[in-house]
Each structure stands twice: as structure tokens, then as C-alpha cells.
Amino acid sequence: MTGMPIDIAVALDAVVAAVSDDEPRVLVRSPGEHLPADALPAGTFDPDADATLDAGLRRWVTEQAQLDLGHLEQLYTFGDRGRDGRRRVLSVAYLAFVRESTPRAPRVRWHPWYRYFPWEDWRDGRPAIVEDAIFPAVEAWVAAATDPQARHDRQRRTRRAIGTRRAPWNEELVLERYELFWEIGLVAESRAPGPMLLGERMAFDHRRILATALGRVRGALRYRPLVFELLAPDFTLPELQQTVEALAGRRLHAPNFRRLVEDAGLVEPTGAARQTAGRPAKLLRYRPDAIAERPDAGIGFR
């Protein structure tokens, strides 16, 4: 069986994350020509110019954002039909952590992560959008299933994704929640969006890519010391805790957090202190040897 050849492009997308002022941020390109909404730094892989996928991504980020990336890790490959209305696109997404600096390129901005996922920030308790909008919409979607088995399946799916009114959800299931809201029509990127839309939209399926990244980060906090890539070389224990809380989207008990960090052997004192409004705070630094001593050297908070 023969047919017309399919035009497939290989795209490279970058989730470049930072934390500043206790707020997780992502680097985006502002709307403009060919961009209907905020978009991640991205470009097409050039097999002639780019020796590797990593090299191609670094080239695009440098061109679009005037930013040199350090460590990169491959996040996921996205290839669903219809993710770009112009042609079939296979996208390889990467995740990078940097310390925030002022963008040097036009139409490139740092935007808060929770601008796109306002339901994911529980640091001040359950967000009002969950109680006032998400629970009623999800309950209506479950009730709309006419088949008993379909209703049961919807109930099981929603319990896993958003918990219940009495219990918080699993903070790592960011992608599952976004995909549920996409199916119900609660986000602008939905195939059939409804009148109530949650969070700010992104171009193409970039909000899905960003949801994948946030879920990956939250899971990895427990077994990898990635949080230290977002901090200055010297930091205080409260600064470390606030950075973890910003990414996890919830508050942590300070004495328990101190004990977890000490037990993990992830940090050591520098011998210096920083003056604060109260008593001076001891400065700490990350111990790279912690990885050799324990491969799962993350902050296993509960």
C-alpha cells in the first residue's frame, strides 16, 4: 500500500526552570507572529547543522533567549496527531534548571509556573479555584455519564487525579490533572473548550509539556538533589526549604525538614552566616559527595 509521503518535523522544546522570590518560573516566548499564546523556547532539529539533539536545543535557546544552558535532561517525546495544525510534529522536550537572570532577548519573559496551573499551588491551603470551579465541574462530568460503568471509570479517574473534598491530591500527578481538565473542556487548549477556562493557555501543546515537567520535578525532589541547581552556592536552610516548597506547591514542617536535610547529608556549613531581620542565619552549601554516598540523595519529604 502506497500513499503520499508524510511531512514529519522533529522539534526541540525547552522547559527552562528557575525559582526566584519563592516563585517557580519558566522561560517563555511572548505571543507574536506564528505564536497565538505564550510558548516554550523551541525550534526544528537540523540534521545537517546539529550534531546531537542536545546541541540543537542549545542552539535554539541561545538564538531565541540569549541564554546558555548548563545541565539538560530529556523529559519526554510528544507526537500526538494535531499538536501543531500546520504539519505532523514529533517533539523532543528537555528540562533545564538555571538561576534566573534578566532576559536579554525581545519577547522572552520569565513567567510564574502557577500562572498556567493555578490549581497546583497549595502553599496557602487548598486554592479557591479547586473548591469553587474544579470540584463542581468534575462532579458534573462524572454525573453526565449515562452508562454505569463509564460513570464508575470517571469516578475512579477523578479520585486519583484530584482526590476528594476531604483529602488533598497527589502533587506529582500534574499531567493527569491537566489531561483530565483537557478532556472535560476546562482549559483553552481543549478540543472543545467550555465557557469556564482555568489557567492561562499556551501555544500548541506546550502547557501539556510544562505539566509533564512539573510532575517530573516534584517526583524527582524525593530522590535527586536537583533543587541545589536552583540555589546560589551558599544558602540558608530557610531558603532551601522555601525553594522546595515553591516546587512542591505545599508547605513543609520546618523542624521535620531540618531533620530530613541533616539525615540525608546533603549539605554542610560554610562557617559563615548571613544577617537577617532576626538572628544571623548559618550559610550552607551542597555536598556533591552525597550522591556517591547515597544514589537516591533527594529530600524525601512527606
Given for the second form:
2 protein chains.
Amino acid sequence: MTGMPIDIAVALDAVVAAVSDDEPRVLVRSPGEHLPADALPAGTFDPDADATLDAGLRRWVTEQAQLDLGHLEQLYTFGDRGRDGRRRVLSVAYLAFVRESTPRAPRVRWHPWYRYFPWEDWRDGRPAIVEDAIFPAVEAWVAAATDPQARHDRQRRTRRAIGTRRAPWNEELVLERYELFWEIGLVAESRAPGPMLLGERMAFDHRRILATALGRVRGALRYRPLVFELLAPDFTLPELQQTVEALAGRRLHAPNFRRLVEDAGLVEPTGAARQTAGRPAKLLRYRPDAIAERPDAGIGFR
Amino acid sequence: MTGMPIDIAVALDAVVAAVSDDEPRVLVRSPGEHLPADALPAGTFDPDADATLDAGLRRWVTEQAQLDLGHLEQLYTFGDRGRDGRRRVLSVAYLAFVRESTPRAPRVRWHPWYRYFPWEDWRDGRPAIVEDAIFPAVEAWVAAATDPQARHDRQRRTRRAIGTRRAPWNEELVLERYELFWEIGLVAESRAPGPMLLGERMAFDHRRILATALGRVRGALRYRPLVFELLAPDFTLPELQQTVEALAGRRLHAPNFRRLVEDAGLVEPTGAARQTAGRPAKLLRYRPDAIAERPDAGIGFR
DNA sequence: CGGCTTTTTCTCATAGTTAGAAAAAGCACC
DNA sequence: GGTGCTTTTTCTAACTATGAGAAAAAGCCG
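Cool, the form predicted alone is there; where's the form predicted in complex with the DNA?
Okay, now the whole complex, with that chain kicking things off.
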């Protein structure tokens, strides 16, 4: 408003997600010359070339991955890394969904999302890593606090992020967990990484961005019809359910899931059916009018 | 990633909210030399002066309004106005809550939020402006679409944003409504404003930012204990309810509200009571531990 | 003490959720 | 062409939450 204008380099980072073979995947650039580890598709925002942020992002993704994005949604703007010696001081992260494995450029691949966050996939029950590695490490960290106030704070933060051994684990708090692990030194990106490192590392702060994205996806799933962008135009109810389960990271009760989706008026039968090993599943299609009728329509599972 | 670095001016905009006398208020700079209308506190982000975005924002707010902010939350990054002749091409908006009328600098004042959005306050039933002005104008706009496809799209968008004459109005879709009105020319900030203008105007795109904020607040109220930052440390249940009602823009059922808050374990009695014209109200205080016990604790009214 | 106001407690009908059982519809194999 | 296997789909019963109203409780004012 006042004073000299100060100009800053602005980066755009893309989290491009798909689900195939019941596995959520994310588009990453493989390590290479200037990349110490997997990185998200990204580029610099140039207002002379692109009128809007998402136009710029689309151009970078097209360039780096030969991929056209559909719906795009802003995730977060990260600005606290001006001091790390790199010129870039601001980065705006976006989230996009695409259908399945689409064309791919050379140094880009689809990588299973949970490789970066093995503790987030509870579809086959609680992952061993939680009991074996995470709980002990975090408990040790809590116990290591010297003064009682600090210990209480750590206790509280822990309870929120990962619950207790028997108490609930909130699947939406992906970012809180990652940041906790970062602070304790449980991930390779930490300022002071410890001896035990969880999940695969990424370049820069990209794993943090990815954690933000997963949390956002899990929250949005409930009250917005996001999943349908990941599916082919025709799909069966079990396919829909498995896609939701893949992202939510846990199993759902099939009869209840069906009722939820049907009562929301989100889908309509195409008339056809898909053969399976058992009873054939009816094919469905998404009904976009649902969103106008009930603006909060989503798959409100819990 | 590749090519020459391109630098951009980044602005920080602050939506600072408070509730006093049952009226949500927002901190604005009054019109003046370079300001055609009310504007949000704002300034340029300078990474050399401030390590993080929110540090920069805090500094600007302190400077312009002599006010210290508590909890700060990122709202959105607006980037699509590079072509309007002004140098600033990116702005990161933040949302903050403060308790009540705190100190004020000269050209800054607390202004009732609903003056900018008179159609959003349904506490005394549906505002006359909705029936008298908004419905007719929007219906005319839908009818004015020439080809059927466009009319159908407008119909759908309208249904989502403002419902129908008898059907539900979703109080969270503040931004969708503002953007609809902007497009139709119902607000002074529109590219082509019509003869009838709704609400008070603001400078730049600040009313859009404010709409984003109100929508976010209304959504977050349900599942996060935000309100407590607006209240004095001790408060009564009716005070809490009225504050929530002020933000939500509608009335709630007192007995049910009480049950909700108490069952969530969000508050505890202080032991004291506040005199009123009727039965004295018990004083309460917020119980921060609630958030650790139930990470999604909020006032889950609907 | 009786009337007034406001807070607080109670109650009840309705709606939504969880969890399990079981029926239905195909295939494969004898 | 039946029998068993798998998977989808329908049904049902218990439980929990929500919406709306009645009424009790606790103060003040005259």
C-alpha cells in the first residue's frame, strides 16, 4: 500500500491425484539433476504469460506432464521459506483430480500416495507402523519434555494428531500428523532428522503440501461430489465405494454406503450392468443436477 | 523451475472480525486519498522484513490499526487481476478474530459486516431485499438467456446460490451469491453495474474477500471452536448463542443449542452467574482440552 | 406475594446411523 | 441342470442424534 513495491518470486505447485487399482496416486517428477527426491509438478507464475494463477498452473502441468487438468482447486499458499537460500519465497499449491492413468511425459510418473504416508492407510486395519514406530516415538517425545507445562502441551497435541493407543485417530488430520512427525524428526525432511524415518521423502516441502492435500480431500469427500472426477463416466457402486475408501483410507459398510449415495440422489442407473465374479453390478452415472438441488450433496459417510 | 525468475508484487489483506452488540463487525480503513471506498487493512509482503506471511500481516495490521491479532487463518490467494493496470498481481487474504472493540487508529473503524451483505442476515426472518430485489433481478437474468442451454446453466447456478422462493437458502454460500450478483451487475463493483445496487461497496475486490471470509466463518463454526475467540473469557450460554447467531445469520433453538454445547464438552461453569432481567445466567469458560479429546469439536448446529 | 422476564430442564416425535442378516443374481463345475 | 461360491443388493432392528415445544426454575419489580 505504502512504500516501495517489493517483488517476489511466486511458484505454483500442483497436486494431481488419480485412483487406479484401488490405489490413490499422485503425479510426481522423478529425482534428477536439480531434484534431490520426488517433486510435484511446479513452475514460476508469470503474470505476463497467464492471466490467472490456475491458467499458469495448467500450463506448467501440460508442459511437464502432457496432461490436461479438469477441475482445479486452490489448496494453500506457503510463504515461510524465504530464509532457506533459495530464491523462491512464495508458493501457491493447487489440487486437481484426473481420471485414471493418462498419458505421461518422460520424467514424470504416477506414484502411490501412501508411500509418502504409510501411516494413513487403514484399509486393512491399523498399519503396523503406527503401533511399532509412531506411538513409541511420540510417547518418548512427550515424556522428554522437561517442564510440566510443555509436557502437557505435547500431550494435547499428540492426542489431537494421533489419538491414543485405543482412542480415535481422526483421518482428516493428515497435516497435523505430518507436522508433528516433522518436528519430532521422524521424517527425512525434518530440520534434525532422527534415526528412524517414516515414509518416502520428497523434495523441498512437497510432502507437506501433499499432506495438506490429503487432509483436504478427506474432508471434502463428505460434502462435495469430488470422487466422480476420478471415475469413468459409467461406474458401479462398489467401484465408487472402493475409490472413496482408497482416499478415506478406511473401509466402509457397503449397505450403508449404498443408501447414502442413493438417498443423496447423486447417481442414476444407466440400465446396463457390469459382470463380476458374483452378482453383476448395475452401472451408474453421476447426476450433476444433484448439486443444484442440494448444495451440500456429497457422500456424507462418517 | 526453469527460465528466468519472474518477480511479482504480493499484497496481504486482513479480514479482522469481532462481534459486539450482537453485530458482527469488520475492521476497515475509511475512504480517503487513494481509497475510493472502505478497504481492508492491507500491505505489501516484504520477505526481508518478515519471515512469514502472517508475520507480515500482523505488522501491517498493527501499523494501520494499532491492534494485535491472535489466531490467524489463511483464507485464499487471489491472483486474477494482473490486467487491471495496477501493479499488484497477487494478494493473500487472512482471517482473524479479536475480542470486542479494541483500540483504534485514526482512519480505521469497526463496520457492521452485514452493511456490505444485507441479504445475509436472516435473524429476523428473510430480509425484505431478498424478496423485493434479489429474486426478481435474478429471475430476469435467468429468463434473459437466449439459448436453452445457457438458461439451464443459469437456472442451476441460481438454485445453488439463492435457492428458490420457497426452497432452502444455504447460508454458507456467501461467495457464490456475491459472485452471482457481481456478474449480473447487482453490486457497485461489477464490471457493468446496473441501476439497482445491493449493499455498501468496498474498494478493489475487498468485498469479494469479505464474502469468502463470511462463508468460511459460517462453515468453520460448526466444527471448530472459533466463537470463543470473540468472547470474553467468561460468558453465558445465551451470549455464546447470540454470537453464533450473529455470524450464522439466523436464530437457533436455545434448548438444543445448550445441549449441543454441553454434550460437546466445550465449556465448564465458573461457578458465578450473570444477572439479567430474568433468571440469572451461569457464567462459563471455554475448555481448551475439548479440542484434544474430540478433534472435530465445534458447535454442530444446523 | 403475584406478575414478568429470561434461563434452564425435560419430553417426545422424527430422522438419521450403525451393524448385521439374508436374499438375489450371476458363474463354474460337476 | 443342480450345487456351491462370490459378489451385489435389499431388508431390519437397535441405537443415536435432531427439531420443536412445554414447562419448571430463578431472579427482579412493584
